[in-house]
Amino acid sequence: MPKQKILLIVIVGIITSNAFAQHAAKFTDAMKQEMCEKVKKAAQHAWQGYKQYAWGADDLKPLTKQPRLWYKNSMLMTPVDAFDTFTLLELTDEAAAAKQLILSELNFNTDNDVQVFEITIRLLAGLLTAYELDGDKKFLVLAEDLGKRLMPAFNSPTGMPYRYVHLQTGKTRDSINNPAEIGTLMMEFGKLSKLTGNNSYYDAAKKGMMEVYKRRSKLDLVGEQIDVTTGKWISTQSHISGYIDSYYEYMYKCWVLFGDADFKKAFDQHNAAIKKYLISKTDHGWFMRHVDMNTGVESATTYGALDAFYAGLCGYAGDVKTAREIQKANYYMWTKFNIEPEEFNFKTDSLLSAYYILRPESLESDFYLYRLTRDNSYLWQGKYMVDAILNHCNNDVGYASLKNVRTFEKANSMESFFFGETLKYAYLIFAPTSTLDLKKVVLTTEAHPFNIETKKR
């Protein structure tokens, strides 16, 4: 064998052992609390950013130092998807200019067209949970207002929801959806019958979700893309990632949040199909394959930072085992990258798109580990990830994303999720149980704590 690949083979042993000794070390309440201030900071910092120079705007471009609109008018995604992170870090001040602007400016009159997944799972959501945190019935009457104009995306032949409805006049528009756009929907207006008694969004979000469940294959998986006018797969591509994901995720949480027993039966069966034509297991771990929906074939050997969600969710559910192999292939992503990459190619250990846009699955699968097993492999694992995010993302203003990770050159945006997920997460992490308890809230996809149902449906 050549001197130089001896040597090679030499380092990274010693890396790997140095690595595994230091996931071993004990991470002191010191440690934590030092996390925690950390993360506080960044937060407080991204906000001064965004204060300063996007005002109103739904997110800030924090190279131009420019605000940025979704679409015609603001809907002040971030200060609406910060308020709970802002009371949860106990960031006061924070907290109360979110408030303010959000009750005094949020006005969902407006002709705007909006995508009704992205605005249910940031907005519907955000002032849910900012309603049962703070208790002010205005986050509520905004709610309602919101969840109203949304409903007629479900006006479709088969029940579920178009993608696109226009706020003033509730036009509808593009007929191809996907599960976790259809699916994603059913924890915020499942939680919006809850607190108004109106069952017609439970029961609308419901019908919409379990049409996606009805058109499951033999194998019990589900397609990438259906028409909801015919009910028709379009993409019959079937995987963990973007179009599918949250999709799962719903299910479960569903059951947990509302005890509908239709949830849970739908999620064990698709969960056990994830389980026995997904998961391809290698030496970095187990990662999640895409196959044809009707004959588990596999497409492709395509991972990524979304499917990341999947070892958090599988931990949640019970399966802590095979969650912690998802979350050794997660943090081996990670680790491979500098920071994890929007997707690679596991089998061939490539990357395919090199960005990170701040995304914050790996953090949320972390967290849940970390709780569920109290290891302090998870702790280290979290410090890495959280260090490696705001040590090359920051810049002045905020928080950038990353054209690659690589490189670390850096892309002109900072979306509302960083603080709704990425800084929450970051923060639960290495935060006492108190602050979070699971046993009394359910997180959703955009990581709003909704309070428990007591009265089960």
Given for the second form:
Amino acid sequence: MPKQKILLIVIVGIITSNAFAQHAAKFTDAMKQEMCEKVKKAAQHAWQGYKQYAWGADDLKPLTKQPRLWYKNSMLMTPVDAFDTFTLLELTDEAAAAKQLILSELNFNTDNDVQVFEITIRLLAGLLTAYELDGDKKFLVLAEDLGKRLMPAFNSPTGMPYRYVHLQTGKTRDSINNPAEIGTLMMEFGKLSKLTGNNSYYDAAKKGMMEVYKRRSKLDLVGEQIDVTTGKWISTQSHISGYIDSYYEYMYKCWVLFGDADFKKAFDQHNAAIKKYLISKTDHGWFMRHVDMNTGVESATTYGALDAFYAGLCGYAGDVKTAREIQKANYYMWTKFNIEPEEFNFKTDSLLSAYYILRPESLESDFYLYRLTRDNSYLWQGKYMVDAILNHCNNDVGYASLKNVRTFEKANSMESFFFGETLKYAYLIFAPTSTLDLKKVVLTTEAHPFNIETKKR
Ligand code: DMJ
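Here we have the form predicted alone; I need the corresponding form predicted in complex with ligand DMJ.
The next block holds the full complex; its first chain is the one shown before.
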């Protein structure tokens, strides 16, 4: 072997073993604690900005320091999404302030035409968790009022919900819906039934979700858009990204939460199909592609921040080996572009949508993988990602989305899921298991923990 080649092999060996050593290196308790403290400070900083410039609004626009409303009237997205995070992080003053604001101001008898999915995963879930964590019945009263006002959405010919409902009139609109927005109501409506004893919420949400399942293709995949009045698919694109993602997530989590075997059966079928048709194995890890739901023919090699949740779900559902490979791809996507972009093409390695809106999914999967494997490399990955967010999205009043992950140019938004999910997973990766015990709770798609029902279906 020529001398130069031997030298090259030795150099590559040293570099890789150093990288490995760093990843396998011990992550001490003191380092974990330091990360937890850092995340707590970040939560306080962002909350301070909300308090000062957006108090009572849905969220804060961190660049112009203005309040943002989703609809005509505020529904307190940030405080409701943040309350349980503050509680878990033991930020008692912040939790008390959020609670006080919610219980004194939140009112669903308001002239708002709302997106059923977003309001369910952020507000209904946030209120239900607040009730289970805090015990104050007023949270449940608010949750039930909201649940009742959302129920007309299910009055379609198929039982699949419309996308929008007016909170006062019950008027619905938008019959073209998608599996994620149809299926990701089940944990919240199901939990509302369990806590109130009124089964109609559980039954309506399950019917809607199962109507999607019934329309799965012969390959056991679902499409991207469906008409809830006719039951016909509008788009047969299949993937695990936005519009479909949390439909699969809730199939599994509803099995864990409620013990309803219908969900387990459906999840197992779908999950086998996801692995068979969507996984694309590369040297950078296993990505998930887009295919046609009927033929399985590849239609895109797009992957992004939203897709990253599946590593966590896959591991949580028992397949840690596959989960590790997908998390490898997630981390590749993250490190390749400084911070993960919304979307890139994993075949050509090129950016498709360069923005980052403080999404949590890569951290979420990292959290599950660390809990499942106790492999230190997930702590190092977590640290890398959390530090990147806190360093590059930080401004004087909070944390801002990025317009472009390449340049770190900021955008004027701080979504409530930054409090509900991103900061929560950032903390949970490093916090003791007892902070949140996955044997006792299931995390919703917005990371609100629900107590696992002891009385199974
Ligand atoms: C959250 O609102 C939920 O996790 C949802 O399921 C999809 N994405 C956002 C965060 O990225």
